[in-house]
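Presented below, as structure tokens, is a lone chain in the form predicted in complex with its partner chain.
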Amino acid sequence: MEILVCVKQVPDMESKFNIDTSGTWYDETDLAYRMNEYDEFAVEQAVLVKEKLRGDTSVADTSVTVLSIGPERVKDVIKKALSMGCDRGVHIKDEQYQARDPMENASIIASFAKDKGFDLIFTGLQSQDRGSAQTGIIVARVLEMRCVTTVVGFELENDVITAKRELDGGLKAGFRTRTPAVITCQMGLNKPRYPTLPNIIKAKKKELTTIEADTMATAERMVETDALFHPEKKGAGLVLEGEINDQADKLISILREKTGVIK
């Protein structure tokens, strides 16, 4: 079985980040940059599957590429891909990543995957840094393979798989479908594992192979950034000052003016 999984780099979201003077992006300087946290789910969810087929003995062995779009720095994630035990990582160099839509970036995958014939692809549900949630559906469409987004619970039987996905509300609903299938994780999903030191140094002889991105992207661009700007700062709240009762009744006096909870 051949499995993709498709992780980001994402900048750590508890940055402070300054609008750089093109006006549409930020000042990469010092910044410290992690693997998205969805496609975390991903990765683990892969190696699960790896992990569980191995040792049976009616499926090919199976293998686990991991993919990741962006400039030189994008390696780190794959390195912690495969040192969660994915077998070979491939690093898209990309310079125009900062522009990318979800549409390119979606064809860039595409591209590189269509010829390899693989049964599953994992990614996140969305990127932590710009949300969009399309890539991996619009993957999908393109390769013309099934697709569950959001999902989490997986199971695979043969080339069955039965996949659960939040909707709002608090309901789940469970999924049946075959691969060929992209899966879009959502947290929930798994608990995904912290590399082991033996398994980092294994991962530095995994082979990590860089193409370009250059012919990769058959899409053309479907929406821009104009501006990025500082959300308006509220001005800090009230914090209530004196005896302990007394602030409990100031507070309750506030609620019943100001809101419509207390009757």
Partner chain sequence: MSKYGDVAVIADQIQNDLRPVTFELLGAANDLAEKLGVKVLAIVMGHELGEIPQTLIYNGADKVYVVDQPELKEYSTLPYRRAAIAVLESLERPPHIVLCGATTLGRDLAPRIASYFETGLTADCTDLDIGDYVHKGKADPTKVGTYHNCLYSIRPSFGESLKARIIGPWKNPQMATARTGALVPFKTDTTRTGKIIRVTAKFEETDFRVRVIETAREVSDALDLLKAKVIVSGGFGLGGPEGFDLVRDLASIFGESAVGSSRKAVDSGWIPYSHQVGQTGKTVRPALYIALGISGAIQHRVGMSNSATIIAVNKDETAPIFQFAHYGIVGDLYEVAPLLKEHLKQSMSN
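Next up, the form predicted alone, please; the one we just looked at was the form predicted in complex with its partner chain.
Lone chain follows.
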């Protein structure tokens, strides 16, 4: 079985962000980067599937390929995925990654995957910087593969996937489908492992291929960022205290004086 897992490098969300000179992205100077948190669950699930299947002599040749799109620095997250148990890495080199929309990114992934015979493709639910939650779904559509999203439970038996999805309001839904399929992973699906020193050393010897993004993108951009800006600062809220009747009287007075909602 062949498995592909897609990961993205994002800034540490505790960083202080400034807008760059273009006004459409953040200034990357002095930012610390890490693997997108949702993608850590995708990597872990791909490796768990591999480990389970390699115990079965009929699918002992199962392997996991990890792919990431971005500048030279994204090799760091590929190497982390390799140290977590992935077998080979693919770096789609793209210095203009921040300008690409989900359709473009999905077309790049699909172009790579289309002739590789992947039975499973794992992605994170969404990226922490853009949060579009679209790329994995579009990959499935372009490759004409089944897709299960927001997955918090996953089992694979004889090419049959039994998945549990997280829905709104704390609800869960059970799904069953077959491979080949794309799975988008939600937090809580598993517990991502911490790379050990021996595995970090082993990862340095694993295959890591670089491909130029311009040779892979097949879709036209459908969305462009017009402007990036910090949320407008607003005044502090007003907390009404006292008995319920007193609070109601104060609220009516405020609405009458400051909003014109009540005449």
